[in-house]
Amino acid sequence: MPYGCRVTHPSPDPSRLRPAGLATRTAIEDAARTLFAERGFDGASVRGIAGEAGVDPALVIRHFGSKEALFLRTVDTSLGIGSVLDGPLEDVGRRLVAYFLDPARPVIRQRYVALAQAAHHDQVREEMNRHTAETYVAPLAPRLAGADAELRVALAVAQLAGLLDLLFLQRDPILTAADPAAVIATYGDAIQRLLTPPGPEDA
């Protein structure tokens, strides 16, 4: 899913660093952004990224602990989101297909596919779900109307995650060759049904 990461610090804190240790975990940073984005989480290896930053792969463990540590760290699919959502409800669920099937933000599709192939670790798949919870359920929840309002918002976030397995991992024929305007409309509607469901008066 879209999901923007935060992650904690891991040892050594680097607010003791000095400015070789800052340098050196910066630039592991950069490398790791590039080759995650490039070859997903999966096609980068520890050892790949730190021949990209030019240093040890020893060092790449001692600054983040581990690969899924430096994958969260590095990568952030939020990009604005909080505004899509802050917007009126009657229209949310097209808003939200049409932010991601924005083409003027390619870096959403890498993204997108780099967690995908990582969600089968425990600590990405804790911060999807966390990311989940107070991206999506904690501003949208207590805006709707009626009953399973969490619920609700958590089985839209499914839905829309299905449409970018079928976009961007499986490539579906059909849905990569529909008109984009006609996958908004018919898909954002079918979200919208979740979060603002038609009264018996719309029936």
The other form holds:
2 protein chains.
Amino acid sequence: MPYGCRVTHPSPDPSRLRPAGLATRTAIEDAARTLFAERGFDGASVRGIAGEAGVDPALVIRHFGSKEALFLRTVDTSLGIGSVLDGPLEDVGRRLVAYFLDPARPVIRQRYVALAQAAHHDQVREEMNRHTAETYVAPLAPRLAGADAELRVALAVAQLAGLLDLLFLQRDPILTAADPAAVIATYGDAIQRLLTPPGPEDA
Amino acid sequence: MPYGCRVTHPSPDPSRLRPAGLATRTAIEDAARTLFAERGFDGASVRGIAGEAGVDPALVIRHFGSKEALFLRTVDTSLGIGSVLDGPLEDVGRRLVAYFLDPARPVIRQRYVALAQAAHHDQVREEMNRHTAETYVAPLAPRLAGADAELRVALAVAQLAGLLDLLFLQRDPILTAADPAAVIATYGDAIQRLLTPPGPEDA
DNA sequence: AAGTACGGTCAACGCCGTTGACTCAGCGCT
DNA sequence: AGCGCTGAGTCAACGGCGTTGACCGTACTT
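Given the form predicted alone above, produce the structure of the same protein in the form predicted in complex with a further copy of the same chain.
Let us now look at the entire complex, which starts with that chain.
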């Protein structure tokens, strides 16, 4: 039986069950997006992602190089803030805090947790720095008056990151239980003062 | 040769080379402190700690229960800030920032990195929250005037954590290259405003 | 002298990310 | 038709991880 070995394949239609090439890549990417968001970087395993995608774990590495590279290609490091910064400068602080506190955006929380967990990998860290510079500093610093504009934007980013850290990673009970409106007002204004400090001649 | 098996022990003095009981515990704790500080929580392995202490890896778990428990018993989660908060309230913000930026304190930086890396373990997270409540909120909130004292302290902690995050974990190039004095002044004052907001009748 | 509790050792488990050798289908070539 | 090539996919294995259970040997208790 020289050519009867075709029987080993249970499915006769190769274009149906076994998506070839690019299709498997996207299947892996979808599974990775889901599992990274659900369980974070450490919690999601390459084997788990491969299983979810119906694929051999080795294939994931063959296609993407490493778990870290898969993460970088999969998770959106810019958390969709671009539009938030477009509005008027005078209350961008409150808008930023409100954006991340919005309970209608649980995905943001998940992505932030996954990103923070993966931050000890060099390439992820560099990507986050690139993202800070590109998303926050570049559009915001030129609009600021006063000295040290870039530094002040970076400090504002740090302040924002601290809130997300205590809220989503550390899950501080005081902040978790606090009234979101109060947090938005108090913390948002504090960020705002870094960006647009009120002059002494202010009303 | 029924009792000749003593020869298997190369050292005839048991109190010298093989410290018994409590001594091995402290040896493990010392190695853990060193390696956790040097390589962080994930980077330091139980096997590595055991090797550094000259001990079987299983013994580490037998004595401390788990890597996480060893970490909690070993690393000081209060980063030695107690005394910083004791001084006058009016510039505690700057003092806090200055404390962490002091280049003479690299240990603080190491400990913070290790803590942040381990934050996704439940018990470590709870310990950090306990530490926040005990070290910051409890002594500081009663001294504050105005509403939401506890919340404002928690927000100040968040703001401080954000700076450490971008500096020590993410290693943001802008903040890393910035003049420490400027950061202490700008960011310290921002924290200060959360704690003691200047009233409208201020000079 | 027997019992027991405990410090310590050893091998193994199940997980992880990753690698290398392999099969196999498709495709262009002569 | 036969050829080699390429690239997708599979499989078993590696070394490392945290952790567990069975097993010693000693020392103290009774």
